[in-house]
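In the form predicted on its own, a lone chain appears below as structure tokens.
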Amino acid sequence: MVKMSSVDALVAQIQGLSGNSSDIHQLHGHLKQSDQFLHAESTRLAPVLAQLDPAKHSLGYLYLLEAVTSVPFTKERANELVVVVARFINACTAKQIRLAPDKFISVCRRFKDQVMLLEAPMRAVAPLLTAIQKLQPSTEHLTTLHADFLLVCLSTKCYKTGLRLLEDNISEVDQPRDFFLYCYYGGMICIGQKHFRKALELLHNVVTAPMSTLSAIAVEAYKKYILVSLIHLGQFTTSFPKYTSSAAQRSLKNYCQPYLELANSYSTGKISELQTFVQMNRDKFVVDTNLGLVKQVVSSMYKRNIQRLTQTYLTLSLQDIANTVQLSSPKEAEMHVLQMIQDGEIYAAINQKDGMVRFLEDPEQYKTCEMIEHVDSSIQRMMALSKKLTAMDEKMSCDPSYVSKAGRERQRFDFDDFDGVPQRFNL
């Protein structure tokens, strides 16, 4: 009784306190201090959940809420909760929950894992995108939210609705494993949207991100690289940039073996040595889950080897490029072609009487409208890049660790070993 005494107080002082800003300022130190009360009456305050409106009481919600979510629940539990928490995601207000973010984010995660004990992830996608939209400060904040948001998207293949996320231009980041992750599951959404481009951007980041010891996200992240880049630009080099981390250039090939045979074999532009690895390391793949891929692969050769073509010959028969790329038939060179010239690979004219393929130039001019007013929106995309990096840099001199582990370093090296150190800093 004295219990419920003091959670009808509480909820008193939610109603009465969630009204401006210094109001919900006390509140929030009334609820930290409740907190490991809450917790230990998580079993008996969903009911109190109806007495607060996740709109005007968000922050006292969340705190009432997180304690509810924080006990293992059953399936038929699971399936009331993911309603509530749908709804208080819906409803609630941004400005109250970015007070408690590990909060909101606690709940958030449970949520996703109440979906996936239910089967249906498809029940995540919309609330866990407006949680991202509610807790971050600017599209530019990159928030834990995204990963799990994102392996969501990949579970029920909502890979359009991932996109629309990855298209943000993220610039801050709290935590090195959200990047990671996030960069990760994006660059697997791109893959399956065949936004092979983006996917290399994405990957990339995994790969070169700064790192004390080797990630297995890393490990994974350079396995799907080294595919993509086969696929996407039918090669793939070793080389590290410079910027890489001395724990990835030192380690990652170790564990990737089969995936750097894989590119060697395809460097020779021989499909049946190609097709012979892969069926001898199948097994590896598939552990990898990325069998997919590797099909992908052995079918990007024959885009690569009818490319080499258009380098050397004006017109060959499609029993030629047949016979020259080693596939089945004319009739399958011909499906190739079309794909390739519908995808922009190639351009060229297939005459279907003689079945013979005449190769084209470049058709386009660079001076259209379209062209025009794309190039135009590079340079301006560019320009606020420029500005951006300039922000970040003048920011980064002025952090006073910066300078001081700057001042630490610049003792081991020669002065002349140092760029750019901000004159105000010189000594």
Contents of the next structure:
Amino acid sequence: MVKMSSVDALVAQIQGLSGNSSDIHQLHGHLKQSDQFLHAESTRLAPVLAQLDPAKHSLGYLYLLEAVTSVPFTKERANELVVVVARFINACTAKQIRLAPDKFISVCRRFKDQVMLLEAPMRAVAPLLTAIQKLQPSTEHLTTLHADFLLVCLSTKCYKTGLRLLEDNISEVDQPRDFFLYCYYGGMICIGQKHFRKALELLHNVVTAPMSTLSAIAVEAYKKYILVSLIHLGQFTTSFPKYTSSAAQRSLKNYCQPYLELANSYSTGKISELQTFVQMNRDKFVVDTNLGLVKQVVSSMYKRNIQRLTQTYLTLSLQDIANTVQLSSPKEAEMHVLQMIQDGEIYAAINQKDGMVRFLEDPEQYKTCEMIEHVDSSIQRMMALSKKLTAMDEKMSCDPSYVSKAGRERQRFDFDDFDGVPQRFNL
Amino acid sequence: MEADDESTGQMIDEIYANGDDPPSRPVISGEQLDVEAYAALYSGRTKVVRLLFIAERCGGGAMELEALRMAYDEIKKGENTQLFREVVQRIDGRLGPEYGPDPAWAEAVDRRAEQRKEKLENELNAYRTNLIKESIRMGYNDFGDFYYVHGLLGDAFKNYVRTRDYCTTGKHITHMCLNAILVSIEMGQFTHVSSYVSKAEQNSQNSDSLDTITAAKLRCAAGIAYLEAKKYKLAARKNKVIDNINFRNFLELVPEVRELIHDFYSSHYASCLDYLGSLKANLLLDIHLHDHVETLYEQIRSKALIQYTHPFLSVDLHMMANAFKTTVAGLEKELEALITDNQIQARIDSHNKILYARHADQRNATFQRVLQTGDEFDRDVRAMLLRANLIKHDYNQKSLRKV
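Show the other one: the form predicted in complex with its partner chain, since we just had the form predicted on its own.
Now the full complex is given, and it begins with the chain already shown.
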């Protein structure tokens, strides 16, 4: 009885103290204190939730919901809870839930897990996107939920929805693990949508991210990076950029031998060699679930070879194309060329009468209004970016921990090495 | 044009790089190389080394033995017992008892050498105590000569270089440099060669004491050095300078090469390439050139192709194939490679068998490049910001842990 009444008291507090921000802070204090108690009482809290309004009493609702979902429950119960959580995510006030991000994240995580168990991941797509939007202070912040959301998108093949989130350029990151997963899943979504450039960028981020030990995510990302690089750029350079962590530089290649060999065989430009190599290492690629991408690599080689021909030839017969790129018949060559014209990868016209292909120049003349707008928007983007860079530089030079560290390193040199003028004036 | 000068220029090199022995008459012809005539061009150590090189290269048979026999004779004239033993071992009794190891001769030479060395040492010590600069220089020089003759190149080089401190006139310095260069070439130390060439040239600028022969010698040495470093362009440029003085005379001596260059200038590529082809076998036997013949030939051919296409807006591939004595299909492949390499700006109309020159649109290319650079910058900066953030986070974590 006593316990019940204290639940009631808590509900009363929530209802009373959800108005202005100072009240909410006070409420937050109370809730933190009674958190343990709530967990102990979790089974009895479900009916109480009905007394609260998820929009007005978001913080209190969140604490109760977190307690309710913390214990295991049956499948039927799960079904009900999923509905409750989805409704809460839609209705809750962003300002309130941001006071307890950990609670909110764990509620969302459990929600995702339940949905997965119920084999209805589709139900999580929209709520999780809303949850991210409510949780992040700005679109530049990465949250822990990003990775979960992208995973759900992957399992439901909702690539387009996932892509929308990826369009926001993230720059504020605090948890390396979140970041790795975000980039890895994001890269996979971009691959699904054939946005290879973006995919390459995301995977590159994982590979070159600072890390003290090699993670499995980085290894898998590197494998995909090699493949996408071959598909998109037609080449792969095995050397790492110099900012890559030494852990990655040292041992990443050891785990990706078949992929590096694939890149090697690709660089010879001989399609038959590549095909035999893929055939021989098929099992390895299947185990990594990369066989689909590997197949794309093989077909990209035809494209690459045809593209190269456009650089050297003005006209070429389909027969010659078929011979040069090792396609079995002129018919097949025609299909490839047609597909590439359609995708805007080459500019050409096929003359079916005498089986000739006429390669044309890029018709873009950089004279249209759209192009000028495009150039202008690029310039604006660069300017914004460089402003940001300056701001960050200034912020860093004022950071006390940076200054003290830099000062310490400076003392290692002889004092005479420095003249009194600060370096930036020392042109 | 340059590529062509490279090959011909090198021949001049060989003649002058022989150091102090002026050559009589170069024999470089389309026929099978006449070892005896070839060897007659050279004397001293160079002759022996070149003969040994030919013996090694020509792959057995009469020519190898012939070369070895002549090398043997030549060494007997000199005092280099080390080289002598090497040759004897190579001959391996195949030339009969006359050309076996001659221990008596070798011993005598060694003994004489020992005596001479002692004498030189004594002399040098005497000079040193008297502190006569010129005599000390001569002493070291003698020592260098002595070591050079006996095949101890490292010691010879050291002694020649030592004379440097005792040089009093510009001429002495030039002399020292030439000696050092000669020994360095023999040793295969081509970085030394180029450094001493530049030293000598610097010196000549100061004093203008360089006569034409020395200047040519220096340039040839530099040419060889660059060749070894695979800097063909530079080698060609060095040699171009000699064009005016020696090139004409030289051409008169070697009719084939003259024809070749003439053809090249007047664009008779087929006959030019023919001449080159016939010279190839002999050039392969040359000590300085053999490693580079293939590359040089390829470059000469590409250069000819590029030059042929250059003035035209469109070229009939049939005619071009005739000019280069090849098939249209083969020519297409060659051109394709050159276009891919961006050496010819053109595109092939495979249907009508015509090559069209292609003039890149600067404006469009610039737009394209600008947009691309912008995108790259955008991507790199954002990636950098992300990494910076991660590092910052890591740093914060660590400092939190410490607290």
